[in-house]
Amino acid sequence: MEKIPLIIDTDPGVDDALALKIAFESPLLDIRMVCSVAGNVSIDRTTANALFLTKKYGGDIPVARGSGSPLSRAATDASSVHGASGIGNYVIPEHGYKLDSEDGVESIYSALRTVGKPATLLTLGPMTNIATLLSRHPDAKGLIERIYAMIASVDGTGNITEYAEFNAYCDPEALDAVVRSGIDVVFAPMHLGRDAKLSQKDIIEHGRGSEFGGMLAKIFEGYRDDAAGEGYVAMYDANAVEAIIRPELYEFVRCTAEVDTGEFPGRTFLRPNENGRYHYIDIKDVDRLAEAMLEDMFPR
């Protein structure tokens, strides 16, 4: 079977880690390099979380620093959730990864001009690398099949404000611009990580032997997410690799989608409609979903 090119931009972030790690063992694509952009936390410690997940568990993908604020807004984070580290309690060792760049908009796009044929992007944080790219480089758009997208919510509620998701709010411009471009955007939408929240134990459990079940163990004694609650984490970024890997865990429901840039930053209302341009996506089977991330994160 023919791999799936694939370019991830992400902003590690707790859900993050494991929504790499995911990727990161999944056969059935190529992961030509990783992004960091600011976002959970701040562009230097998304940069080194990136980095270390990437070149530990993922191998020789190469790196690269991406973009430190938004296109126009002052930045804001998650560090109240996901530790002031981006990644709990857990203390990154000492090592000698190297980045790949420090410009992450033209290492994505020298990656996407390299791989012959459209590729899949997967963005696990706010949109601003891509909107940034699109806007160096407007034949860039013609070289992206599909970005699959932890962003949004449905219905116009939040996370961070009443009203917008939190990788909508931190950079609303920049996922307008995108939405704008018309590119074919798959959202996973926010309710999603709620709906497949996982339990520690049962997360810890699975990984239990290996290295990266021990560095779980010690980030969750500092992660607490309110929306999960005690003792889970809500999966909102693996379901956007899930998605990727195995799309008949999903509903792809055809839909319009609007961004407000004003009043309410980050408001996003995705509404269904057959002729709509993009796509969110609904889990069909919640128990079996959790049950593929647990495998995909930990093969056996």
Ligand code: RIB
Second form
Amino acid sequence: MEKIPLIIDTDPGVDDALALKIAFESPLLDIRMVCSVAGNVSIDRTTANALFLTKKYGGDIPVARGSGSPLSRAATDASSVHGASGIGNYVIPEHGYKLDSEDGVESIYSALRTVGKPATLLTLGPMTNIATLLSRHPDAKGLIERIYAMIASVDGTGNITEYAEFNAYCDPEALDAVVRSGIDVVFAPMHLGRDAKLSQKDIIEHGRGSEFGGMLAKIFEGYRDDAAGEGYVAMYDANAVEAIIRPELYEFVRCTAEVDTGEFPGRTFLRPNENGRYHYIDIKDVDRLAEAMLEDMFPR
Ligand code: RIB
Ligand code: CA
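Could I have the structure of this protein in the form predicted in complex with alpha-D-ribofuranose, to go alongside the form predicted on its own above?
Below, the chain from earlier opens the complete complex, with every other chain and molecule after it.
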């Protein structure tokens, strides 16, 4: 079966780290590069986390440093959830991995141009890099088959504020630009992170004996997402990956997309509509999905 050429944009982030592991383990994906973006924590930290996780668990995949701040707003962060480092209390050991590029947007553009057919983008953080790419290189739109994005909420509710999901809130102008571009976007909206929560004990149990599993206790020590509750992980980002590799586990709901960049920045509405240009995913069977996430994170 032909692999799916994929570019990943991420702000690791504890749930990003778990989602990346699922992506790295999948035989269905041809991951062309990983680009960091500021989001959960600063660009320095998300880049350090993306570099280590990708090189150690993804292999020889290029890693680039992306945008350090939103298009036009002050940066915010979610260190209260993910810890100051972005990956809880885990301390990245000394390593010799080197960043492949300091200009993530240009690296995404060149990666798209080398694939030879439209590629899939997986975005796990704010949309700053993608909006910048489309503004600098309008022809990039034709090089992108579809974007699977963990971002937004369907009903104008939020997790970083009462009305905005974190990735949308960080850079609403960037999300609005991507939505207006007309690129096919599949949204993995906020409520899925709460529906698909995994117990930290189960994840550690499945990872027992593996190097990545050995990181988890420290990662979870410094992580807490109130949406998931004590001892759980809200698997926001993993839903966007699973929608690519196991689409049968989701309903794909055709919808319109609205992004507020004014009074309630980052507020979004994804309204079911047969004539909508986009889709959002909804989980068919939460228990089956939880099993799949654990299987895919630690394939036997
Ligand atoms: O709202 C959840 C999203 O914000 C996830 O991508 C999480 O990693 C944070 O970036
Ligand atoms: Ca993320």
